[in-house]
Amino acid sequence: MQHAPPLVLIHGFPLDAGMWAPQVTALSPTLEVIAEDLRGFGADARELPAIMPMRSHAADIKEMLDARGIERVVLCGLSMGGYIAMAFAERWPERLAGIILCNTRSNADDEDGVAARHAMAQNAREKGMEVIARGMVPNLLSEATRTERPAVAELVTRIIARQKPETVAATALGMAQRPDRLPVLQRLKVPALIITGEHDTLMPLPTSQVMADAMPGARLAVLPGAGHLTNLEVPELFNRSVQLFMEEHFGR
């Protein structure tokens, strides 16, 4: 797949490209991948201001294929990637050649969805990430990936527990202020594909649904067995749909 455009995967939160090892692996000898922390996450030095909007996170991706000189990307996001993929498209969507939204959604929060970013902020700064990883993995994974797959919880967990009080914080809140960008996508006129699992409680099925249907010729795919994190509970079935994604749209 000579000719396709980079894929850029954008991992979720409170998480850092670690997430992203099994696409790298997979994916890697037949299109050229780039997974990196986003802003404060993982290995990241850069700080962050006290809130860190979707808009910010993206346009650190644009300046960083500004850098590299990468004109036209494929981007991928999962979760709060996906907010930060639609944030991009917003401000860019002449630098996108086709977008992959997994287990994500387009509208803004509710105001019981700001309470619960404004607790996380404040319980990532006092009780700290281990507390925090603990207290989300149950969400993140479904039971089946837990019961039978431990080490994709231990590894979760790990992830969520090395971040920085401060950048989850401040990351939280940014989420909190994101707008509803369904007219982003019924706007985008480039190859679209969203992934979801088919446990995943936090984005359940109908929030996939909307913005499938708001892209016209977008492919939805629900992939059985995961929750929320897909590419990490079933990644052969992740990798999959998405090296077909591109063979469809940019050739082998």
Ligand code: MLT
The other form holds:
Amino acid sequence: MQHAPPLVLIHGFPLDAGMWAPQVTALSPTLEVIAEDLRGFGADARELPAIMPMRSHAADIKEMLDARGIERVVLCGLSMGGYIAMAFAERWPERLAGIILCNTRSNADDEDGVAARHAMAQNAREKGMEVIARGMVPNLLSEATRTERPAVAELVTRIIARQKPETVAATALGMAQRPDRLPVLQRLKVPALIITGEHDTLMPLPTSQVMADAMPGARLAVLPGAGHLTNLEVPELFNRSVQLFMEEHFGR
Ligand code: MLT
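Moving from the form predicted alone, what structure would you give for the form predicted in complex with D-malate?
Whole complex next, starting from this chain.
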């Protein structure tokens, strides 16, 4: 049986690797799973510049892989994690064995989007992360998740509230600078899986469809009942999609 490449999970914004707990638990018995905090998030103590572009987060991942002697991986990024996976794919396509893009999009921010990033950076610094968390959570989870699984909403609120305002500000400003990376996907020649949630209002289905269309052979999985944080909202469905993808392409 072919040996599966490590699966690197890249978290969303403004979260940390704690969001991947259901995947680490379920997938680790059969796969090498790496889920680490991005620079400055969670328990990570590395400093960030005032603006932290997606390509710099991607460079940190490349450095981590080099340090561990890992040549090729499957990158699985959710939302901002997807932006970082695409930035990685642009610079180091030869290090990718496959890519899983969840609840994300390839296009750049428009003018309103950039303005919202600046407002986010300012609010994080001035109002603090508790306020940001309360404002964001309703948009991150489907109504069903919020009403039927309040523990998920509490967990997401806790994760956001524990982030450092300076990290959040620098990364928000970094996201605002990212270019359209659809051409990166069009050039990429590796197995691809696109996952989204039926009720993701932040990244509506057409954004996933565009990415799937850019990569011939890519599979698109729309997970019922979920909003933006599919991996936490419907973890069994999410894990199954990833497992099937890994089995199909890498024999695991
Ligand atoms: C995320 O979940 O990572 C964010 O929604 C990404 C973004 O703000 O564009």
